[in-house]
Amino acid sequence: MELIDKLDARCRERWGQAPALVACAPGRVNLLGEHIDYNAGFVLPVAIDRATYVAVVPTDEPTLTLEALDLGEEAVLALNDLEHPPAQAWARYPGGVAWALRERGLEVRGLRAVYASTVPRAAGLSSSASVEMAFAMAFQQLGGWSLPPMELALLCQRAENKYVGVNCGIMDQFASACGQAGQALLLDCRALTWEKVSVPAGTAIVIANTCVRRELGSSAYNERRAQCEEAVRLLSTRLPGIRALRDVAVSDFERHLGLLPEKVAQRARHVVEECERTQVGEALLKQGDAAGFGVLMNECHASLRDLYEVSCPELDAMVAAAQQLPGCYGARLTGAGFGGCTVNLVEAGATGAFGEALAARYAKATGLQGEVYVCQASAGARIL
């Protein structure tokens, strides 16, 4: 692979030796269940064939020398001073993973690493989780210890929550750690159990990047999470058994709607209805009902746009264009929102014409050049 060759060459140029290992971790796209993982519900992600690659040269020095090839920047982190996050925002992701592992009592050896990614940054495809999981795999290999993929994912989530400062749920790290080639994964975000679910035969997952970038940490993501927690607090006065919005049935939500301020009610309605949509969606996937699942995707986008208010004009334009094209079963924004990508379920034989027409319509509507590519479900994080 050309990218791995570039990383190998950079290691040889900088440190005079080939990398001892190359770790890889995929990004992800979520088919249904958006903004549900931190509400303890069910989500349907797919690990994709775009990934972060980390080439590593071990060192006896107690430092992490990191070069982000895509950015043309580097950082040096002292292992005995990880309590103070580095100034460079990008370096906090690998630094946070090292911090979380050491906090757990696991050995983190010094290393020199060059990394690059084919996951678009700030596009809603979990580029940060793929960086975290790739470095977690490298630290594990060098440290001589082993954890199950879900445990590594939880440590990487902790790094992003407590070190980077983004209160993400577990879905992104889970999908990157536990991805299965050819399969979507239905994850119960409370029980942390999952099962493989096949994407309907004769369909393809197409990702469309608006090329409108967002910065997750500075977006309204954390605010939405706080609003969901407030809804649980207020609803629990009448529904004392609930611990998260996942526990609230649509009928109970309607009965106690008056307890909630307007904006909190909007956010909660999206979550409560999306939890139900995802469980219905699982059944439709198992039946091979692409058309029915596509309807749920369309409903999800409308809810994210109107109730959760995490869309933007460019995402809406991309989705509207896709929904009008032949061969498209359903389309919606994917990821946290505020820019980034849409996910589309499309007839497998229509992907070429669909991609060309979608790019043209998006450019006409917005004046921007988007990117469209067919996605394959991929295996999770691994050492190559």
Given for the second form:
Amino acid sequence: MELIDKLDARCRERWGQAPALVACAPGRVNLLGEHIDYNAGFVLPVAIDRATYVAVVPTDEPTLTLEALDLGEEAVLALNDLEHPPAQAWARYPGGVAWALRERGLEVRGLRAVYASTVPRAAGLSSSASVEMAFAMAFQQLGGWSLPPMELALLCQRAENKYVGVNCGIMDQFASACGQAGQALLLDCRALTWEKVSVPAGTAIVIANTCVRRELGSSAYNERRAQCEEAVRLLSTRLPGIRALRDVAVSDFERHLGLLPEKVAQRARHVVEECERTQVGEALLKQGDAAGFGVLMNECHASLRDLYEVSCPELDAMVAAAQQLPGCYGARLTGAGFGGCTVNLVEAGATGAFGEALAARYAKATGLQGEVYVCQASAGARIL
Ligand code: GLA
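Would you generate the structure of this protein in the form predicted together with alpha-D-galactopyranose (GLA), following the form predicted alone above?
To see the whole picture, the full complex is given below, headed by that same chain.
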């Protein structure tokens, strides 16, 4: 593959050596269960055929020399001074992973690494998780220890929460770690157990990038999380024993709605209904019911737009255009929101015409150039 050749050539040019290993980890797209992982419910992500690749040359020096090929930048991190995160924001992802692994008592060897990604950055496809997981695989291989993929995913989530400072849930790192070719993944975010689920025969997953990103993304994300926690606190006065919104049935929510301030109630309604949608969606997927599942995707988008308020005009335009096109079962924003991508379940034979028409309609509605591609469900993080 062209990108791997490029990384290989860069290692030779920069450090006079071929890489000892190349690790890769995919991004993800989520089919259903949005803003549910940190509410302990079920999510349905798919690891995609876009990934971060890292080529590594080990050294005996206690440093990480990191080059981000896509950015044309380099950072040098001292392994015994990881408590101070590097100035460059991008270097905090690999740095944070090294920090989390060492904190757990795992050996992290010095290395020189150059990496690049085919996951579009800041587009809701988990480019950060893919960087974290690719480095985690490389550190594991060089360190000579081995952890189950879910454990590695949890350490990468810890790196992102505590080192990068984004209070994300487990879905992205999990999907990047545990992806399966040709399959969606159903994860119970409380039990951390999961199973493979097939996407209905004769359908394809199409990703459409609005190519816009709203700045308020991470503060709004943390605010939504806090509102969900507030809802649990208030509801637990009448529903003792609940630990997360996952534990609240829609009927109980309706009964005790009056306890919640308006915005908190709106956020919580999205979550309790989306938890239910994901359970129904699992059953529909298992029956191969693409049409039924698509309806749930459409409902999810409306809920994210109107109740959770994490959409934006460009995402709404992309979704509205898709939902009117022939062969489209369902369309919705995917990931945290505030720009980025939509996910579409489309009749396999219709993807070409769908993609062209969608891009044209999006351009007409917004004056912007979007990007559309058919995504293959892929394997998780690995050493190549
Ligand atoms: C981001 C976070 C995930 C998840 C989604 C929303 O991708 O990293 O943990 O919360 O948003 O579903």
